[in-house]
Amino acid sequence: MERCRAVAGRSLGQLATQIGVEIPDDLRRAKGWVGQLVEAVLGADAASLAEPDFRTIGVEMKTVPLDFKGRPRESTYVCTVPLEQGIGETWATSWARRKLARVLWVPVEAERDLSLPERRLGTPFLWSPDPGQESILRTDWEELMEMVCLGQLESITARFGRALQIRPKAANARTMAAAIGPEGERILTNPRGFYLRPSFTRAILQQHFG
């Protein structure tokens, strides 16, 4: 937490300066260097290891890029989907619970007219699920596994759930993934992620800025 307010205010530009990384030109082609920058800055461990992002306390690092009103501009990635895996697996052991059981929340400015080194990082804060955080997460995540577990994966749209949503996570449509069938067969289809919608995150940064 004193690295945290350390670079609460800094741009990614002073951050990127300090370590010595490369500013690229277009996030496009350089999805997930937000997070990494905050991560080697902070000290993150975890690399791409299925651990939280600061293994040895058990902290997981999210950014939240937001619009000039403090609001999300887009969902927050959670983990993969287990599409062959997860009969027999419960919220308690899920990989999802893990990954949002405690959180390091790093707001990031995200106007489109900023250029990339010019936004900067709010404060970051630590959260763990309330009991009626949870209570919701837990029922998007029944509701959704049963789906896959039931070979519906095709039928599952972002529409689903209240704070956690299924959307596809892949480089391109050319990767492939092993899931269950409508007949219980084994097919082929592209891997799907959790996500938080951003009115849940949205929630999570009112409840603590107020």
Second form
Protein chains: 2
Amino acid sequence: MERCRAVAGRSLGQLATQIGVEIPDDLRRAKGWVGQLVEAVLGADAASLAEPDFRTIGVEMKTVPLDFKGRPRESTYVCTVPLEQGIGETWATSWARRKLARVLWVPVEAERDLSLPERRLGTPFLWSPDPGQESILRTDWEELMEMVCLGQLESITARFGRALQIRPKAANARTMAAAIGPEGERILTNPRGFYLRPSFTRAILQQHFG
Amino acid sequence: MERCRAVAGRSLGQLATQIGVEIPDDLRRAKGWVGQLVEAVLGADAASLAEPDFRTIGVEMKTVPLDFKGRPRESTYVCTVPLEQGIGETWATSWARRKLARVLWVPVEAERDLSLPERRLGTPFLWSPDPGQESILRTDWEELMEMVCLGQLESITARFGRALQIRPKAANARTMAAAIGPEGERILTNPRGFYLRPSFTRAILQQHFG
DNA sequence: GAGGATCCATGCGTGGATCCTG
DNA sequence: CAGGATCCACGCATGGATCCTC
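Just the form predicted alone so far, so send over the form predicted in complex with the DNA.
Let's see the whole complex now, leading with the same chain.
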């Protein structure tokens, strides 16, 4: 948290210079660049720094791109959807719940007309779902995973789920992974991920910053 | 087979120059180099050439390093041992049998005092196990896999098996994979591979070249 | 605006085998 | 000598997310 206070208000340009990484022209070919930069600066795993590993303290870091009004511009990727192994799982044991149990949110300016180097970080903060939020997440997860397990994956769209949605997550639409089909058979389909809707993330930010 | 005739007798130096790859000083840091060179020259998968894929004709290629008397200097790696998934398998359905069903053997000079560029290829030839060889392989495989499935993997040494043996196959001894333990529990152990003993490979060469 | 599609970095497993010490 | 240990290349999956059309 000390390191978090130290980065609040700094620009991506300053941070990139500080750790000596090159800044891409834009994010089209480097979509995860901001997240990886911030991980490195804060000393998470992905950086090969001799710093404490966030996993060892059970904290997941997520950057959240903000528009000029401070609202999330994008959904937040959570984890991949278990397309075949989901049958024995429950919300309590799920990968999604573990990922969302303790999140370090890092707000980042992300208006398109703001160049990458001049975009600044907000103040990072730790969050865990309150009972109401956890209940919504659990309900969404259970409804979606029930469909997945019953072979109804193909009829799931991103419109399902109040807070948690399922969307494609792959290099491209030709990428295939095994899943359960309508008759219980094995089918090949595009890999999917769980994502948090911007409206949900927005509520978290409002809850914290008032 | 036409391409095979064309490479017989050529040196590794000639072949490397032909396809424009650099020759390492020795094989210590490039153990698979010879195999990958020959694959590329013959137009197998691994080469990104627009040539027929050996997999499409069901042929596995193996280089075999020879001493000055024409005897194999090393064992031949076949495939990894299924440490957890072996229970439902039989020799008939096994990965090892598929790999060994049709092999293109490529003899290569490999005396240590022969420099890499001057080592020459012998004449490659296609081989499939004859009934006697298949019987030996099947027996070895069945005995070894029975031990693996019964949780006796840790007591298997490279001394087991007439033709097919099990030895470590990993980056190093710290690499771990899941396997079945003595009480049927899940244990972590070093990954293993199936290998053909040099004596078996030697018999194949004698059978072919007389 | 948001659903569907896509992009890069990196770790891990497989496939190519040979090294090396008791 | 050969059993046990190791090394590189490369593909694929995961983790970091944003792009890009309706």
